[in-house]
Structures are given as structure tokens and as C-alpha cells.
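The chain that follows stands alone, in the form predicted together with the partner chain, written as C-alpha cells.
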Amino acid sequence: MTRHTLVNLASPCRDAFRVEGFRFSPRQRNDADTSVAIVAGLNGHELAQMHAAAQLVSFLQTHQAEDPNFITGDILIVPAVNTFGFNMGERHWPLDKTDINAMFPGFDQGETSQRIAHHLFEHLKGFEWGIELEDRRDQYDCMPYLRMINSGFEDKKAASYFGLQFAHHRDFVPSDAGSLQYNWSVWHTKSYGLVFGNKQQIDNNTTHQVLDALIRFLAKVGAIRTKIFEGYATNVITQDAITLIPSQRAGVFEPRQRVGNFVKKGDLLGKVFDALDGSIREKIYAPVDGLITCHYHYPLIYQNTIAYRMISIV
């Protein structure tokens, strides 16, 4: 393993901003069977994503030390991009609040976060596979899932290599334009978003689940040589299989079903209480049979906010 500073930017007053990458290669890099880049922490709330990526670095380093032939592909792992954000509890670039993950492919003569994106992307271009570990931008607890953007360059078959239960295949939306995942696909890297975890929290079970998925993927594309249990036969779902269940009222939200639960139409999913007098404002019921994939994860809920996301067999 070699460690590289991929981005280095002076700060007016504090320590320099540095993005570190960990590179694993076969003994002869020309012998690499494939190449994979894995990037986490594009925003400073993605603690679970940073931790999972760092655990993968540790796993690969340990196994490479034990077996010089363990690494068979060219692998780059970047556990944390917005390190300044992590150290301040800030999601975005702390000075101007811009989202680094909306700045790709970047611009070397542009604003600061455009330059960060540019310098980073120069190191991320050209990989056969690209995996972005990310959280949801809203307040949800979700089953880990894979996201594919309909770009003409996504690989649905290889999505199953992760062995996750679900992969969400959706159309491009304008806000994808500056994301790493989308720009990878523009540069012909087969890219995935691996979405999991809650903002600013780390759950050990989820970390291990994601770590397993990443190791399984690396093994199946030929980047590492190891044995691992098979995962799920991944279901690739589209929007028409998803049911959104909003809360009709605002107040204190009490979820009564967890992600991963199968529920039947009419089952109680949660309650919304009046925040001040404690009365029940609403009971939320399942409108269809299906699997709970996400639920709202904050005690206060706004009116018409999606409380649950379910998927059903269509």
C-alpha cells in the first residue's frame, strides 16, 4: 500500500487542507486485472462512509501483508474528502458552504471547491469501476442500497456483485450534473453510489454489512483474491416499485416499524403526536404490502414529509 496526498490546499489560518488516498496494486502494476476507485466523505457528515472506507483500507493492508498475491487489481481508496467539514461538523465546504459533490468534474481556474473537485478528479479518472460511499441528503434511516443513474454507462449485472438486497436504478436529474458518480460515468467509469447510514452516526452492524459488500465486489471484479460468502441476489428496482408514505401532519414522529420489516396493507407504521399537548395527530398505516426500506429518522417531522419508503413486487 502507498499513501498519497491527492489534494493539498493552503488555508489562511489553520492547517492545510489535504485529501489522502490509499493505493493498492499488484506487485507489478501492469499485471492489474482491473481498477477500482472508492471515495467516501465528500461531505463532512458522512462518518459511517469514512469509517467503512477506512476499515476497508485496514482490511486490504492486513491481507496484503499476509499474502503478496492478495491484490490483483489497482485499487484507490479515499476515505475522507471534506476533512475540514468533518472536523467542524459541517456538511459542506466550511467557508462558502458549497457542496464539493456538486462541483465535478471541477475547474482548475474556478472557485475553491471547484479546484478541489478538479484536483481530486484528476486522480479518479480512468478507473474501470468507481464507487461513491454516501449518505442520504435528507433525514432517513435506510437499508444499504446501491444507486445507479441512467447514463448509458451503468452496469446492472455487476451491481449484483455487492450482494446487497436492492439496487435502485433511476433516471438522471439536474442535481446529478455535478456529482462524482455521474461524472465518473461521463468519463466511462462504471460507477455506483452505495448509500447507507445516518448523518453523523456510525452503526457497527451497517459498517460490517457495507464492508462485506465492498470486499465481495472487489473479489468478483478480480481486484483481490479471497473467498467470501455469497450475498443476496440483488433486486434491481425502479421508481414504479417504490411507495412513498407521507405524514399528513407535523409533530413528534414515533416510528413503529424498522427498515427491513415486511408489512401488510393496513399495518401501523408510525404515529405523529402534537408536540405541545401530546395528543395523537395521526396514525400512519401501510397502504400496500411490501418491505420497509427507509423511515424518517428525526423526532420532529414536517407536514407531508415522507415518513416511510416501501418497495413492493410489481
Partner chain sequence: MLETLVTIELPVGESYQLKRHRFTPTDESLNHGKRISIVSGTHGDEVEGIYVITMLAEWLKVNSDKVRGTIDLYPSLNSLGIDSITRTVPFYQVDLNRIFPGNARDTFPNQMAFGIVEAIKGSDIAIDIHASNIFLRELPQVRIAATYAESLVPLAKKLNMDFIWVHDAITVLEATLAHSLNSLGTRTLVVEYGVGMRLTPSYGQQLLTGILNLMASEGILAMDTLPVREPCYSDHGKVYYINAPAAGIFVPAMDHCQLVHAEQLIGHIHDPYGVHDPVPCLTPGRGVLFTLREYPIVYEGSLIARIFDDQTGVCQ
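What you see is a predicted model; the values in this text were computed from it and never measured. Rigid core: the largest C-alpha set superposing within 1.5 Å between the two forms. Numbering follows the first chain given and starts at 1. What changes on going to the form predicted on its own:
- Relative to the superposed rigid core, the position of the CA of residue 65 differs between the two forms by less than 2 Å.
- After superposition on the rigid core, displacement of the C-alpha of residue 260 between the two forms stays below 2 Å.
Alright, leaving the form predicted together with the partner chain aside, put up the form predicted on its own.
The text that comes after this line covers the one chain and nothing more.
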């Protein structure tokens, strides 16, 4: 393993801003070797993503020390990009509140976040596979899942290599244009977003699940040599299969079903109570048979807020 500084920008008020990456390569490199880049921490709330990437670095380093032939492909892991955001507890770049993950492929003469994206992307271009570890930007508990953008260069078959329960294959939207995942695909890297975790929270069970998925993928594409347990037969779903269940009333939200549960139409999903007198304002029922993938994760819910997301069984 080698440790590289991928981005190094001087700062007027503190130490220089640096982004570091960890490179794992086979003993004898070959142009035919598979290559995988894994990036986490593009925003300062992605503590779970940084932790999962760091655990993967530790796993690969330990096994490479035990077996020099363990690494069979070119692997680059970047556990944290927006380190200023992490230190200050801010999601976006703290100095001007811009989103680094909206600046790709970047501009070396632009604003700071554009320069960060540019210098980082220069190291990320050319990989066969790209995986972005990301969180949701809302108040939800969700199952870990893959996100694929319909760009014409995605690989739906290889989505099953992670062994997660489902992958969401969705259409391109204009806000994707500056994202790392989409720009990877423009430069012919087969890219995925691995979405998991709550803002600024680390759940060890989820971390282990994601770490297993990443190890499984690396083994399946030939980047490492190790025995693995097979995961789920991944269901690739589109927006049509997702059922959104809003709350009709505002109040204190009490979920009654957990993420990952299969429910039948008519099953009780949750209740909404009056915040002051404790009376039940609404009971939320499943409108279809299906798998619960997300539920609202905040005590107060507002009218028309999505309480649950489900994958419908048609």
C-alpha cells in the first residue's frame, strides 16, 4: 500500500487543505488488471462513509501484509475529501457553502470547491470501476442500496456483485451533471453510488454490511483474491416500483415497522400523535404489498412528509 496526497491547497488561516488516497497494486502490474476507485466524504456529514472506507483500507492492508498476492488489481481508496467540513460539522465546503459533489469535473482556475474537484478528478479518471460512498440528504433510515444513473455506460449486471438487496436505476436529472458519479460515466468509468447511513452517525451493523459488499465486489471484479460469502440476488428497480407513503397529518411520528420488513397491504406502518394532547391523529397503513426500504427518522413529522418508502411487489 502507498499513501498519496491527491489534493494540496494552501490555506490563508490554517494548515494546507489535503486530500489523501490509499493505493493498492499487485506485485506485477498488467495493463489488463482491473482498476477500482472508491471515494467517500465528499460532504462533511458523511462520517459513516468515511469510516467504512477507512475500514476497507485496514482490511486490504492487513491481508496484503499476510499475502503479497492478495491484491490482484489496482485499487484507490479516498476516505475523506471535505475534511474542513468534517472538522466544522458542516455538510458543504465551509468557506462558501458550496457542494464539492456538484463541481465535477472541476475547474483549476475556478472557486476553491471547483479546484478541489478538478485536482481530485485528475486522479480518478481512467478507472474501470468507480464507487462513491454517500449518505441520504434527508431525515430517513434506509437500507443500504446502490444508485445507478441512466447514462448509457452503467453496468446493471455487475450491480449484483455487491450482493445488496436492491439497486435503484434512475433517470438522469440536471442536478447530476456536476456529480462525481455522473462525470465518471462521461469518462467511461462504470460507476455506482452506494447509499447508506444517517447524517453524522455511524452504525456498526451497517458498516459491516457495506464493508462486506465492497469486499464482495472487489473479489467479483478480480481486484483481490479472497473467499467470500454470496450476498443477495440484487433486484434492479426503477422509480415505477417505488411507493411513497406520505403522512396526512402533522405531529409526533411513531414508526411501527422497521426498514427491511416485508409487509402486506393494510398492515399498520406507524402512527402520528397530537404533540400536545397525545391523541392519535393518524394511523398509516401499507397501500401495497412490498419491502420497506426507508422510514422517516425524526420525532416530528409534517403534513405531506413522506413517512415510508416501499418497493412494491407487483
